[in-house]
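Single chain ahead, by itself, as C-alpha coordinates, in the form predicted on its own.
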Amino acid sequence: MGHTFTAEKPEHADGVERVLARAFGPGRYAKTSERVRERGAVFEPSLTRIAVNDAGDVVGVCRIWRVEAGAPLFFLGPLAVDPSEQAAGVGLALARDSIAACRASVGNGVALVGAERFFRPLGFTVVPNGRLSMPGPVDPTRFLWLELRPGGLDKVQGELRAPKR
(Lines of atoms letter the chains of each structure in order from A and count residues from 1; the text may use other names and numbers.)
(Lines give C-alpha, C1' and ligand atoms only; values in the text may rest on other atoms or scores of the structure.)
Protein backbone atom coordinates (compact mmCIF):
# COMPACT_ATOMS: atom_id res chain seq x y z
CA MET A 1 0.00 0.00 0.00
CA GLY A 2 1.31 3.45 -0.92
CA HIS A 3 1.42 6.57 1.19
CA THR A 4 1.08 10.24 0.38
CA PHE A 5 2.76 12.84 2.60
CA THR A 6 1.20 16.24 3.03
CA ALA A 7 1.20 19.20 5.40
CA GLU A 8 -1.39 18.87 8.16
CA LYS A 9 -4.75 20.49 7.45
CA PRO A 10 -7.83 20.90 9.68
CA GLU A 11 -9.61 18.05 7.90
CA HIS A 12 -6.90 15.66 9.18
CA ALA A 13 -7.77 16.34 12.86
CA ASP A 14 -9.93 13.26 13.49
CA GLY A 15 -7.51 10.94 11.69
CA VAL A 16 -4.52 12.38 13.57
CA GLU A 17 -6.30 11.93 16.90
CA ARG A 18 -7.12 8.31 16.01
CA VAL A 19 -3.47 7.59 15.10
CA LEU A 20 -2.18 9.21 18.31
CA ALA A 21 -4.68 7.31 20.45
CA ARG A 22 -3.80 3.98 18.81
CA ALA A 23 -0.04 4.58 18.93
CA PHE A 24 0.28 6.03 22.45
CA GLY A 25 -2.99 5.60 24.36
CA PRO A 26 -4.02 8.02 27.10
CA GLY A 27 -0.52 7.99 28.64
CA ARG A 28 0.68 10.42 25.99
CA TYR A 29 -0.67 13.34 28.02
CA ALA A 30 1.64 12.50 30.93
CA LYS A 31 4.85 12.90 28.92
CA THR A 32 7.19 15.83 29.55
CA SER A 33 7.03 16.63 25.82
CA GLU A 34 3.36 17.44 26.34
CA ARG A 35 4.36 20.07 28.93
CA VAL A 36 6.42 21.84 26.24
CA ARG A 37 3.39 21.95 23.96
CA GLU A 38 1.02 23.05 26.75
CA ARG A 39 3.29 25.91 27.77
CA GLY A 40 2.99 27.86 24.56
CA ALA A 41 4.90 26.02 21.85
CA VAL A 42 3.49 27.21 18.52
CA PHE A 43 2.12 24.48 16.27
CA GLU A 44 3.44 24.64 12.69
CA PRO A 45 0.98 22.75 10.44
CA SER A 46 2.89 23.78 7.29
CA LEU A 47 5.99 21.93 8.61
CA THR A 48 4.07 19.01 10.09
CA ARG A 49 3.63 15.98 7.87
CA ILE A 50 0.72 13.56 7.63
CA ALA A 51 0.83 10.14 5.97
CA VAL A 52 -2.35 9.16 4.15
CA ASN A 53 -2.84 5.66 2.72
CA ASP A 54 -4.40 4.80 -0.65
CA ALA A 55 -7.84 4.59 1.01
CA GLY A 56 -7.50 8.21 2.18
CA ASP A 57 -7.01 7.35 5.86
CA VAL A 58 -4.49 9.19 8.03
CA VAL A 59 -1.96 6.55 9.13
CA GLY A 60 0.86 8.71 10.49
CA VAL A 61 1.79 12.14 11.78
CA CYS A 62 5.00 14.01 12.57
CA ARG A 63 4.16 17.30 14.26
CA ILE A 64 6.48 20.31 14.42
CA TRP A 65 6.31 23.13 16.98
CA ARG A 66 8.22 26.40 17.33
CA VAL A 67 9.95 26.82 20.68
CA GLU A 68 12.86 28.77 22.06
CA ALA A 69 15.88 28.03 24.24
CA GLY A 70 18.23 31.00 23.93
CA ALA A 71 17.45 31.01 20.19
CA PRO A 72 14.52 29.84 18.05
CA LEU A 73 14.26 26.09 17.65
CA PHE A 74 11.80 23.50 16.36
CA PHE A 75 10.41 20.73 18.57
CA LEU A 76 9.43 17.49 16.84
CA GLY A 77 6.63 15.41 18.25
CA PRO A 78 4.58 13.52 18.51
CA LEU A 79 5.71 11.22 15.74
CA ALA A 80 3.16 8.43 15.50
CA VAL A 81 2.22 5.76 12.99
CA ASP A 82 -0.84 3.54 13.19
CA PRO A 83 0.29 0.18 14.61
CA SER A 84 -0.91 -1.59 11.46
CA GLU A 85 1.60 0.41 9.38
CA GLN A 86 4.60 0.61 11.70
CA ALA A 87 6.88 -1.79 9.85
CA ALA A 88 6.55 0.06 6.53
CA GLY A 89 9.11 2.82 7.22
CA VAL A 90 6.38 5.47 7.39
CA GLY A 91 7.68 7.02 10.64
CA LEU A 92 11.19 7.60 9.35
CA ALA A 93 9.86 8.96 6.04
CA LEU A 94 7.48 11.33 7.88
CA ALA A 95 10.29 12.59 10.13
CA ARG A 96 12.62 13.05 7.15
CA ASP A 97 9.97 15.06 5.27
CA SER A 98 9.16 17.25 8.31
CA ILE A 99 12.86 17.94 8.91
CA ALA A 100 13.32 18.90 5.25
CA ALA A 101 10.46 21.39 5.64
CA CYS A 102 12.10 22.80 8.79
CA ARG A 103 15.43 23.14 6.99
CA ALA A 104 13.74 24.91 4.06
CA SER A 105 12.14 27.38 6.49
CA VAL A 106 15.66 28.40 7.57
CA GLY A 107 15.38 27.00 11.08
CA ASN A 108 18.29 26.69 13.51
CA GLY A 109 17.71 23.17 14.69
CA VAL A 110 15.24 20.54 15.85
CA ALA A 111 14.97 19.00 19.32
CA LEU A 112 12.98 15.93 20.31
CA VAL A 113 12.63 13.16 22.85
CA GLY A 114 13.00 9.76 21.24
CA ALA A 115 15.12 6.69 20.58
CA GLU A 116 18.58 7.70 19.39
CA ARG A 117 18.93 4.54 17.28
CA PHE A 118 15.76 5.51 15.34
CA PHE A 119 16.68 9.18 14.80
CA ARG A 120 20.47 8.79 14.27
CA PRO A 121 20.06 8.07 10.52
CA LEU A 122 18.45 11.52 10.20
CA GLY A 123 21.48 13.16 11.85
CA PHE A 124 20.20 13.54 15.43
CA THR A 125 22.62 13.28 18.34
CA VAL A 126 22.19 13.34 22.11
CA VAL A 127 21.97 16.90 23.48
CA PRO A 128 25.20 17.62 25.38
CA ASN A 129 24.72 17.61 29.15
CA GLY A 130 23.61 20.99 30.46
CA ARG A 131 22.73 22.59 27.11
CA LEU A 132 18.96 22.05 27.07
CA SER A 133 16.27 21.16 29.58
CA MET A 134 12.56 20.54 29.55
CA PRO A 135 9.76 21.51 31.96
CA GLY A 136 9.90 18.12 33.67
CA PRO A 137 11.99 14.98 33.76
CA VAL A 138 13.53 13.61 30.58
CA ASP A 139 15.88 10.68 30.03
CA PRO A 140 19.08 12.44 28.84
CA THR A 141 19.87 9.55 26.47
CA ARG A 142 16.57 10.23 24.66
CA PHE A 143 16.90 14.03 24.48
CA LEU A 144 18.16 14.64 20.93
CA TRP A 145 18.83 17.50 18.57
CA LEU A 146 19.79 18.19 14.99
CA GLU A 147 21.52 21.26 13.60
CA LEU A 148 19.74 22.50 10.46
CA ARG A 149 22.42 24.95 9.33
CA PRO A 150 26.06 25.53 10.31
CA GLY A 151 26.18 27.24 13.70
CA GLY A 152 22.42 26.87 14.14
CA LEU A 153 22.71 25.36 17.62
CA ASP A 154 25.54 27.61 18.87
CA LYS A 155 23.22 29.90 20.89
CA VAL A 156 20.66 27.25 21.83
CA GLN A 157 20.76 26.72 25.58
CA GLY A 158 18.31 26.55 28.49
CA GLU A 159 14.78 25.28 28.94
CA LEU A 160 12.51 24.74 25.96
CA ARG A 161 9.76 27.34 26.20
CA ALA A 162 7.26 29.32 24.15
CA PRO A 163 8.88 31.37 21.39
CA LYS A 164 8.95 35.14 21.60
CA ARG A 165 6.10 36.61 19.62
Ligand SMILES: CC(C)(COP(=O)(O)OP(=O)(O)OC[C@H]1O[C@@H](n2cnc3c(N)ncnc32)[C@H](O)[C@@H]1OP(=O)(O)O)[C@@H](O)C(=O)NCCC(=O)NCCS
Second form
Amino acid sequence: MGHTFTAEKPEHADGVERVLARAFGPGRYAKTSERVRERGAVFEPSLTRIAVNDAGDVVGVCRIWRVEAGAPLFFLGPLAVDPSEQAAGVGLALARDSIAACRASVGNGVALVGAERFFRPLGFTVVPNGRLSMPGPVDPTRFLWLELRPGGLDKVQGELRAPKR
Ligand SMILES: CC(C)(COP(=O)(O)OP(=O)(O)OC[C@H]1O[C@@H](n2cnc3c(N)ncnc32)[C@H](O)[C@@H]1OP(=O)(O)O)[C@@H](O)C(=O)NCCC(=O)NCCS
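Can you switch from the form predicted on its own and show the form predicted together with the named molecule instead?
Entire complex below, previous chain first.
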Protein backbone atom coordinates (compact mmCIF):
# COMPACT_ATOMS: atom_id res chain seq x y z
CA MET A 1 0.00 0.00 0.00
CA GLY A 2 1.28 3.49 -0.86
CA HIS A 3 1.81 6.23 1.68
CA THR A 4 1.86 10.02 1.58
CA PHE A 5 4.00 11.99 4.03
CA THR A 6 2.83 15.41 5.18
CA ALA A 7 3.29 17.95 7.95
CA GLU A 8 0.84 17.52 10.87
CA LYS A 9 -2.44 19.41 10.58
CA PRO A 10 -5.26 19.72 13.16
CA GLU A 11 -7.36 17.30 11.05
CA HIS A 12 -4.80 14.53 11.78
CA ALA A 13 -5.27 14.71 15.57
CA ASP A 14 -7.73 11.82 15.96
CA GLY A 15 -5.79 9.56 13.62
CA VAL A 16 -2.52 10.30 15.43
CA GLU A 17 -4.09 9.46 18.79
CA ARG A 18 -5.41 6.17 17.40
CA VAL A 19 -1.96 5.21 16.03
CA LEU A 20 -0.21 6.14 19.30
CA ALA A 21 -2.71 4.15 21.36
CA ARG A 22 -2.38 1.08 19.11
CA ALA A 23 1.42 1.25 18.78
CA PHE A 24 2.36 2.02 22.40
CA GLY A 25 -0.59 0.88 24.50
CA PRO A 26 -1.45 2.42 27.86
CA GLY A 27 2.16 2.85 29.06
CA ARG A 28 2.96 5.77 26.81
CA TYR A 29 2.28 8.57 29.32
CA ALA A 30 4.70 7.05 31.83
CA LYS A 31 7.69 7.65 29.56
CA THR A 32 10.26 10.25 30.60
CA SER A 33 9.97 11.72 27.09
CA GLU A 34 6.41 12.73 28.03
CA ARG A 35 7.85 14.79 30.92
CA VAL A 36 9.95 16.78 28.41
CA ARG A 37 6.86 17.44 26.30
CA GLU A 38 4.74 18.38 29.35
CA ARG A 39 7.35 20.81 30.65
CA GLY A 40 7.08 23.32 27.87
CA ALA A 41 8.70 21.74 24.83
CA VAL A 42 7.26 23.61 21.84
CA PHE A 43 5.47 21.38 19.32
CA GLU A 44 6.55 21.94 15.69
CA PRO A 45 3.75 20.68 13.41
CA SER A 46 5.54 21.89 10.26
CA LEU A 47 8.59 19.69 11.05
CA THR A 48 6.44 16.74 12.22
CA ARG A 49 5.61 14.11 9.63
CA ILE A 50 2.39 12.10 9.27
CA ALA A 51 2.01 9.02 7.07
CA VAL A 52 -1.38 8.63 5.38
CA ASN A 53 -2.30 5.47 3.46
CA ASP A 54 -4.18 5.23 0.17
CA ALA A 55 -7.47 4.95 2.07
CA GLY A 56 -6.80 8.33 3.72
CA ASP A 57 -6.07 6.90 7.18
CA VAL A 58 -3.26 8.19 9.39
CA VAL A 59 -0.93 5.21 9.86
CA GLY A 60 2.21 6.81 11.27
CA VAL A 61 3.60 9.84 13.05
CA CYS A 62 7.00 11.29 13.90
CA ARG A 63 6.61 14.38 16.06
CA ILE A 64 9.23 17.10 16.51
CA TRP A 65 9.53 19.53 19.44
CA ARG A 66 11.75 22.50 20.14
CA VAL A 67 13.66 22.23 23.44
CA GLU A 68 16.81 23.67 24.92
CA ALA A 69 19.87 22.26 26.71
CA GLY A 70 22.59 24.92 26.76
CA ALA A 71 21.58 25.70 23.17
CA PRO A 72 18.43 25.16 21.08
CA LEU A 73 17.79 21.58 20.07
CA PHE A 74 15.04 19.48 18.52
CA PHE A 75 13.47 16.56 20.40
CA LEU A 76 12.00 13.72 18.29
CA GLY A 77 9.08 11.63 19.45
CA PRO A 78 6.82 9.87 19.63
CA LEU A 79 7.61 7.87 16.48
CA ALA A 80 4.93 5.27 15.86
CA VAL A 81 3.48 3.24 13.01
CA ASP A 82 0.14 1.47 13.20
CA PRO A 83 0.76 -2.25 13.95
CA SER A 84 -1.10 -3.19 10.75
CA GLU A 85 1.52 -1.36 8.65
CA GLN A 86 4.73 -1.90 10.59
CA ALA A 87 7.89 -3.39 9.06
CA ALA A 88 7.20 -1.87 5.63
CA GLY A 89 9.68 1.01 5.88
CA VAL A 90 7.16 3.65 7.00
CA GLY A 91 8.83 4.31 10.38
CA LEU A 92 12.25 4.85 8.89
CA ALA A 93 10.84 7.06 6.12
CA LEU A 94 8.90 9.19 8.66
CA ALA A 95 11.99 9.69 10.83
CA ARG A 96 14.17 10.48 7.82
CA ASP A 97 11.66 13.04 6.49
CA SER A 98 11.16 14.85 9.79
CA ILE A 99 14.93 15.02 10.36
CA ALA A 100 15.38 16.46 6.86
CA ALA A 101 12.80 19.12 7.78
CA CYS A 102 14.75 19.90 10.99
CA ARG A 103 17.98 20.20 9.00
CA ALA A 104 16.33 22.50 6.46
CA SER A 105 15.10 24.75 9.27
CA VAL A 106 18.74 25.27 10.36
CA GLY A 107 18.87 23.57 13.76
CA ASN A 108 21.80 22.45 15.91
CA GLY A 109 20.81 18.85 16.45
CA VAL A 110 18.11 16.32 17.33
CA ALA A 111 17.86 14.29 20.56
CA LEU A 112 15.55 11.34 21.28
CA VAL A 113 15.05 8.25 23.39
CA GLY A 114 14.85 5.15 21.21
CA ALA A 115 16.47 2.00 19.88
CA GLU A 116 20.05 2.63 18.74
CA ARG A 117 19.76 -0.13 16.13
CA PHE A 118 16.79 1.65 14.51
CA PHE A 119 18.22 5.18 14.57
CA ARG A 120 21.89 4.44 13.79
CA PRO A 121 21.29 4.30 10.00
CA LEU A 122 19.98 7.88 10.26
CA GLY A 123 23.25 9.01 11.87
CA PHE A 124 22.26 8.99 15.56
CA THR A 125 24.81 8.05 18.22
CA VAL A 126 24.55 7.52 21.97
CA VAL A 127 24.79 10.81 23.92
CA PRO A 128 28.22 10.83 25.65
CA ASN A 129 28.03 10.16 29.37
CA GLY A 130 27.13 13.30 31.35
CA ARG A 131 26.47 15.63 28.41
CA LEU A 132 22.66 15.62 28.47
CA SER A 133 19.98 14.59 30.94
CA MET A 134 16.23 14.12 30.97
CA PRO A 135 13.71 15.24 33.61
CA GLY A 136 13.42 11.63 34.83
CA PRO A 137 15.06 8.25 34.39
CA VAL A 138 16.40 7.32 30.96
CA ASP A 139 18.31 4.26 29.75
CA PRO A 140 21.65 5.81 28.66
CA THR A 141 22.01 3.26 25.83
CA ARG A 142 18.73 4.59 24.35
CA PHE A 143 19.52 8.32 24.76
CA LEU A 144 20.62 9.35 21.26
CA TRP A 145 21.48 12.51 19.35
CA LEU A 146 22.32 13.69 15.85
CA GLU A 147 24.27 16.79 14.80
CA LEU A 148 22.50 18.79 12.08
CA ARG A 149 25.43 21.06 11.15
CA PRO A 150 29.17 20.99 11.90
CA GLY A 151 29.71 22.00 15.54
CA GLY A 152 25.95 22.12 16.16
CA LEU A 153 26.16 20.03 19.33
CA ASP A 154 29.27 21.75 20.77
CA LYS A 155 27.28 23.92 23.21
CA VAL A 156 24.52 21.41 23.89
CA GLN A 157 24.65 20.15 27.47
CA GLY A 158 22.53 19.75 30.62
CA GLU A 159 18.87 18.91 31.11
CA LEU A 160 16.40 19.10 28.25
CA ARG A 161 14.01 21.92 29.11
CA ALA A 162 11.59 24.39 27.56
CA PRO A 163 13.15 26.73 25.00
CA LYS A 164 13.85 30.28 26.26
CA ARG A 165 12.50 31.72 23.01
C1 LIG B 1 9.46 1.40 15.90
C2 LIG B 1 8.49 1.67 14.76
C3 LIG B 1 8.15 3.15 14.70
C4 LIG B 1 9.20 1.27 13.44
O5 LIG B 1 8.36 1.54 12.36
P6 LIG B 1 8.26 0.51 11.17
O7 LIG B 1 7.54 1.15 10.05
O8 LIG B 1 7.73 -0.78 11.68
O9 LIG B 1 9.82 0.32 10.84
P10 LIG B 1 10.52 0.15 9.45
O11 LIG B 1 9.77 -0.82 8.62
O12 LIG B 1 10.80 1.48 8.84
O13 LIG B 1 11.87 -0.52 9.96
C14 LIG B 1 13.13 -0.05 9.62
C15 LIG B 1 14.16 -0.95 10.25
O16 LIG B 1 14.13 -0.87 11.67
C17 LIG B 1 13.99 -2.14 12.28
N18 LIG B 1 13.16 -1.97 13.48
C19 LIG B 1 11.84 -1.80 13.52
N20 LIG B 1 11.44 -1.61 14.80
C21 LIG B 1 12.55 -1.67 15.58
C22 LIG B 1 12.81 -1.55 16.97
N23 LIG B 1 11.83 -1.32 17.87
N24 LIG B 1 14.07 -1.68 17.40
C25 LIG B 1 15.05 -1.90 16.53
N26 LIG B 1 14.88 -2.02 15.21
C27 LIG B 1 13.65 -1.91 14.73
C28 LIG B 1 13.35 -2.99 11.22
O29 LIG B 1 13.71 -4.35 11.40
C30 LIG B 1 13.95 -2.42 9.95
O31 LIG B 1 15.21 -2.92 9.70
P32 LIG B 1 15.47 -3.84 8.43
O33 LIG B 1 14.97 -3.04 7.26
O34 LIG B 1 16.94 -4.04 8.46
O35 LIG B 1 14.66 -5.04 8.71
C36 LIG B 1 7.20 0.83 14.87
O37 LIG B 1 7.53 -0.52 14.88
C38 LIG B 1 6.39 1.16 16.11
O39 LIG B 1 5.50 2.03 16.05
N40 LIG B 1 6.65 0.47 17.23
C41 LIG B 1 5.92 0.70 18.47
C42 LIG B 1 6.22 2.07 19.01
C43 LIG B 1 7.70 2.24 19.37
O44 LIG B 1 8.32 1.36 19.96
N45 LIG B 1 8.25 3.43 19.04
C46 LIG B 1 9.60 3.78 19.48
C47 LIG B 1 10.58 3.81 18.36
S48 LIG B 1 12.27 3.63 18.99
